[in-house]
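Next up: just one chain, as structure tokens, the form predicted on its own.
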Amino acid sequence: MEALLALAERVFGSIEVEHTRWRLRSMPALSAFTAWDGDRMVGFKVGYAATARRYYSWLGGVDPDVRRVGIGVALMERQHRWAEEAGFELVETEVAQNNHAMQQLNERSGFVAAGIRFDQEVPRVIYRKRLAASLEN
């Protein structure tokens, strides 16, 4: 957990450490996928059950020194496979409206914009993606 928290601070500049630690310990059906370069964590993707069928992809990032080599895409794909295998039908995530790189990654990965939510005056785009298993039903 400490390596993930340290990398999250590096990726985002700052995080609410105690709140993040609480969520990592408390969320239902929590999953965390990580990428390592030797003994150094270089990427992570964390999510949890929002409902019985909707998985919330909450937090993810890649070390700025190793971006643009596919680590984020690989972590996202692994997270979505896990969520589908666990019986979730939908993945939801949010992105700050000014984070164009993450919005593009979400759209390339099959997400569609589903709305806007304001978090302390900051607009966040809500994205949703149906998982393949849910399309068969």
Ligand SMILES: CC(C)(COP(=O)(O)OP(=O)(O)OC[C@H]1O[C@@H](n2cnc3c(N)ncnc32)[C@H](O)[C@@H]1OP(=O)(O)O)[C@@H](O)C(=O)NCCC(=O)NCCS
The other form holds:
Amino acid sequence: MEALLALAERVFGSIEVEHTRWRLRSMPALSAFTAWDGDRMVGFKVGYAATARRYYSWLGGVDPDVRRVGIGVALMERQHRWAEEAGFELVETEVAQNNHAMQQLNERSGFVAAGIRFDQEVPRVIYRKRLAASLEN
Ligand SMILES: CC(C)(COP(=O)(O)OP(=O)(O)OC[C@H]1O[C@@H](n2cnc3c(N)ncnc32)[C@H](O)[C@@H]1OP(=O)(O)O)[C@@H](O)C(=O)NCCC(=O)NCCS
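Could I have the structure of this protein in the form predicted together with the named molecule, to go alongside the form predicted on its own above?
Complete assembly follows, chain above in first position.
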């Protein structure tokens, strides 16, 4: 957890450490996938159950030194495979409207924009992706 918090601070500049730690410890069906370069964590992807069927992909980032080599997409694929195997039908995420990199990554990974939510007047795009298990039903 400490390595993840340190990388999150590096990726986002600052984070609410205690709130992030609380969510990491407390949310249901929490999963955390990480990427390593030797003993250095260079990427993470964390999510948790929003409902029994809907998985919320909450937080992810890649060390600025190793971007654009496929770590972000690999972590996302791993998370979605896990969520599907765990029985979730839908993955949901949201991203600031000006975060072009994450939007591109989401859309390339099968997410569809489903709406906008304002967080303290900052627009965030809500993305949803149906997992294969639900498409077969
Ligand atoms: C978004 C982020 C996770 C991408 O990680 P990454 O490992 O560099 O991404 P990948 O190398 O797997 O890229 C996969 C695809 O995403 C898209 N993408 C990634 N970075 C991009 C950028 N800066 N601009 C445009 N598209 C981008 C591209 O489609 C890319 O495929 P390509 O390289 O073949 O063109 C990384 O930029 C990051 O940590 N950003 C800051 C944290 C953040 O915003 N997190 C999301 C909010 S929780």
